[in-house]
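Okay, so here's just one chain, in structure tokens, the form predicted on its own.
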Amino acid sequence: MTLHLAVALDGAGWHPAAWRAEGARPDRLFTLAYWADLVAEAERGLLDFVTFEDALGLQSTRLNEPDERLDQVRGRLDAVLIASGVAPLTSRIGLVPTTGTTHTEPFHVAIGIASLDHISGGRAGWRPQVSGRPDHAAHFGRRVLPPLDFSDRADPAFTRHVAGLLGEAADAVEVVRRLWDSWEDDAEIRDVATGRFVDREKLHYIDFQGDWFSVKGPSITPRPPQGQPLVTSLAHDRQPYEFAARASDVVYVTPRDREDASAVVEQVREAEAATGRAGPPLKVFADLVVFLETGGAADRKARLDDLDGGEFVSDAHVFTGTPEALAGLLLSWREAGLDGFRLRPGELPRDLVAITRGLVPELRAAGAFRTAYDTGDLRGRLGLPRPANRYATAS
């Protein structure tokens, strides 16, 4: 069985320190080549997906305020324009941006993923994405966020705060489904004769009233190719995994172990269930950080801790060694019932080359990996098929 495999990319590389190493790229980070470059040898290695980190803050050492640092990355580029910048760039590899649920409105999100889903030709995603900081909020000025304090995350207060993001990023990507439904797929006629290019009664008012949202639609924007792009989602716990039994296609998990990922992924399945989920089950990847290298990776990591002044540690396994050893410890976690995994290069280009070019061969020794892309879309190469219009089906 063919093992899925990602690649997140972020800034210079997610260790801190990865802008000041040898051969890094700082001086394009803020540039369409350097990403172009990445997401071209991702697709050299045949990996499914790329995806793209986004956020409403500059990044920050701290969970809900900024800092102060000046010694690390700082800035980014929007990750949805950075998904459409290299989409004509590539042909087959799928394209993942984030997006803010909080702030962002959903009528936005839907026609921009939509519109990359065009421009690539059926290869996008998205990862909605809760924004709980108040300096967030301040941005925009419509209303203010209490501090999460994470220091006790079984608090009723932070899981009633969490449960609000949560819902409320449910009924972003509830809207921004229904958008991609409100054109069928056979609305443009483009008929020069008639002088008619859209069949008005295949344009769909959604008539969405909810909580967080009243939108009425339809979108400005023609069906996307895969009728629905793939919608990804973060979680660590029960309360976002129900999120993406709800509301997404594929949830990336954060096991330290093989036997870690089975609890994980039995906890996921048990959302699954406790949320009513329809249709085909959630598509489950693991995260990890990786340092890649046939010998030297510790060392290599321990010289950046020293950059940055610190041990660098992650909500994911970081995994320092060999592409073989790595390609060892996917395929026992793969036992576990992931269906996939999402790698983050700890120092970019160096260990995603060292993904495509060292990792990907020892999979394929293994009968593990593709030897070449099988489809073009994102949602057929995960296996997931195409969904039926909900309005055409209605009518």
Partner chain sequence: MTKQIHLAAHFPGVNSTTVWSDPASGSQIDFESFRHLARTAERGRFDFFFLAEGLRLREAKGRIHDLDVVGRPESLTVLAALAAVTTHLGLAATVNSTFNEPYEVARRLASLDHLSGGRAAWNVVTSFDAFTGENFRRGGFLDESDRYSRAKEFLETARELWDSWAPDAVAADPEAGRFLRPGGVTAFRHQGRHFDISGLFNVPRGPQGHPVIIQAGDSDEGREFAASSADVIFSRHSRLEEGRAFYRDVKRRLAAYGRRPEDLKILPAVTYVLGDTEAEAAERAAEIRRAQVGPQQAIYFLEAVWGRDLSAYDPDGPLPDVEPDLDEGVSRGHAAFRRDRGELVAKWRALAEEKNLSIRELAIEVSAPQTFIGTPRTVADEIDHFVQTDAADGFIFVPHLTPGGLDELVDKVVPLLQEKGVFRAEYTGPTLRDHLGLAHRDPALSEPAAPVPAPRTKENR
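The form predicted together with the partner chain is what I want next, because the block you gave corresponds to the form predicted on its own; please supply it.
Nothing else is written out below except the one chain.
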């Protein structure tokens, strides 16, 4: 069975000095052509999907406030719009933008991702993300968030704060999912005899009421081609695992090594049991930052570290080595019960090209990666069925 492979795109790559590397295109970061070229390369490698990072504030090395650095990439375009701009220029690869759940209206997200799914012919996904940053909250002026302090994760105040953000995010996902279902697939009837464009019995109020907001519905956008676009989330801990178990189809996790991967998968399965997850189990993807090269990947990363003035660290495991070695690592970690990997290229386009032209052939040689795209949509590629509409009544 094929291993699933996604790539996470962000700026000039995940290393903060990547924009200074040879072959980088820092002056093109804010153009459609830049993103279209990257996604076309990922599609040439037959990857499952690409993700686009986003946030409602400027990048910062600090947790709760902006920093003063001028030597790293700052600024980014809206991820949904990048994904949508790329959609007509690609044909098979999945497109998974990030949006926030803390400040952004769920209604806008629902129609944006549904529209992306219509435009791309069933290739849309979504990565909901909470924002606990007080500086981002000040961009909206509607609520004041306390600074996040990760130094004591056992502190009840921290746990409560995170639980609140994730609870709100779970409600946002629930609203979005209900809105996607608020139109039955055959709601549009164009019945000339009765003059009716839609059968309004097949349009549904979602009547969501939660602790944070209420949303009436129905959506203004017809049901997306996939029914439910792919929902994905990143998780490092029990609370976000449970959020994923409630809300997501795919969870990105960050194991340190093979052994940790087993432990993490086990925790994900426990979270599924604890939340009473119904439907298909979470697809578990491990995130890795990768610097790939036949000889010299570690040196290259070290040079970037020097440029940036400090060692690059990440929440995910940082791999430096040859495509062949990475293929071996992925196949070994996969034994822990992982469904796939989301690779974060250290440098763009260099490490992306190393994935598509180096890693992919290695995996293929091991019989572990597809040789052609199937004909299905993004959900189908991941082995997920098209969900029945929760509002449809059996006739």
